[in-house]
Ligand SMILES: Nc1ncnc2c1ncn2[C@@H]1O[C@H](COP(=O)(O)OP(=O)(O)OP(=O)(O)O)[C@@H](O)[C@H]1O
Amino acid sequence: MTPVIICCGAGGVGKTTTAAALAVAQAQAGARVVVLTIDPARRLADALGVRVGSEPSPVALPPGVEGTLHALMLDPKETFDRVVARFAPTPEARDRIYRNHVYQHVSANMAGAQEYMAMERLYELSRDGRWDCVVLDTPPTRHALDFLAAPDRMANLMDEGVMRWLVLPASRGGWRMIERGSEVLAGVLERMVGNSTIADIAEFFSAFQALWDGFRERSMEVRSLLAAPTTRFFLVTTAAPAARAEARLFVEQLRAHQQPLAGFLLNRCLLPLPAPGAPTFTAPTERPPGWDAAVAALAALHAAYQGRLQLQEQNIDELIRGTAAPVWRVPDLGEAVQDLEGITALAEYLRPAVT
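In the form predicted in complex with the ligand, the chain whose sequence appeared above, alone:
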């Protein structure tokens, strides 16, 4: 199977940034890499040359890089359409689903659709044959690791609760209940399918029935891709104590899913200062006014930095306690990382993570 790298973590910790940097590091190591980004910031998207709905587009890397890098941006709706096209028994069945209002709503808004489609697109890329490595950025999920459960949830959706009940013929009570106007049900439906009519809903489920087996089968394949030894999960987090609880939750959830953790990517870290050696400057024999004060201020700055560094390292120790996963420290560049130069600068710190 094609090796896969997945960058997961809480919202805003730097998943998209580090996924791009890991992809660059892989290309520098000579691989043909594709990175699937999720909602990258506009300027980063421009720098990578990705647009919604685009196929993988080549990213121009500095001369001398042996491998290649392509990038694309997840388009959940377009991916959903492709899944439907693949599993629909006939072009007419496919078009019936495309035209259906419930489908149009569900494919664009359903909770979890983005996670599921990220998995689906990852699977497609891993089967494509053109790549030595696929790097996946993940969506900012409300619940940690939602995306891991997405394939199962999508398959179950069709079997479970309201859904199963909805396809019951009216004579068995299903539609009659709706017609009676249960408020709870109306609420559930509103959330699920927006302002669709009952006829739309009925048609959606009857048209979708033909696709269920395909969905279920695909979800098994995605699950085995995620469980493959060639699939590696990196947890992106910061060293701040506030990030720790959320990061630990990820670690536990990965464990519950029996997914080994390939490493912690500690983003926005302070890096150790060079070891003190011989002074690199000589104090002038005649000290200008303010010299001593300036030297004292510098020494205080240095001590404060060392203090913060020590605190950071304690936080990192707390975070990784009980896990055997290695840690990579990625520095804070001080400004948003929105061009290839910044991404390449971060890739330097991720090199050993790619081998």
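Following the display of the form predicted in complex with the ligand, present the structure of the form predicted on its own.
Chain alone follows, minus partners and molecules.
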């Protein structure tokens, strides 16, 4: 099975850039890598300097890189259509679903559809045969938690008992019976699919009957992919308290899904100062005017830096407490990484995490 790297984290911690840097690090090691983003902001495309669409596009890596890198962005509607085409028993059944305007709405707007289709696209790429590694850049943490549950949710939805109940009232009269029994249920269903009629809803679920087994089986395959030993979850974060709180939430969710954490990738870290015994500046014999004041100012800066470093390390200790996952620190580079050159520099710090 093709190795998969999944980068998760809160917004604003450099997750998208880190995912790109991990992909570059793998390509530098000679791998054929593809990176998938489901971030609607398209930051990954901008950083890589490539026009990213729903199919893998090649990224022009620096000379001397032996591997290759491609990038693509999730198109949930297109992916949903492809899944329907795969599992529909006949072209007529496929077209019947495509024409249903409930499906047209659900495939683009249903809660959880994007997360499930991200997992479907990830599965497709992992089975494609062209790649040695697939890197997934996820949305901010709370949404990323949704994709972890997406395979189970889809499998539950496609449970035969549930679907049989949903397609039972195949006529308007049948739905009236349910409406009389639960006006709240009917209202929820109508809101879920916009202004569609109940008859359209019944038609949608009736048409979907033929896809039950395929969706359920694929959901279980995706679940197996997420749990495979070749799939690694990296949590991208910083030592800032707000980011740490989000990170701890994600760690707990990984535990709940029984999926191990491969490690913490900590951006914007302060690095320790040179150890005692390292070469130091020798004071001149004759000290110029202001020397003592300058030395005092430097000593104050040093003390302030050490204090910040100590606080950072305390925050990191709190973040990783109770986990056995390793930590990789990326220094604060002083400015936002916005191009492939910066991503390549960042990859130097992240290579140990993926090699």
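What we label the rigid core is the largest C-alpha set whose atoms superpose within 1.5 Å from one form to the other. Being a predicted model, the structure only gives us computed values, none of them experimental. Residue numbers count along the first chain shown, from 1.
Relative to the superposed core, residue 51 undergoes a Cα shift of 2 Å or more between these two forms.
With the core held fixed, the Cα of residue 68 is displaced between these two forms by less than 2 Å. Residue 337: CA moves 2 Å or more between these two forms after rigid-core fitting. Core-superposed comparison between these two forms: residue 305 shows a Cα shift of 3.2 Å.
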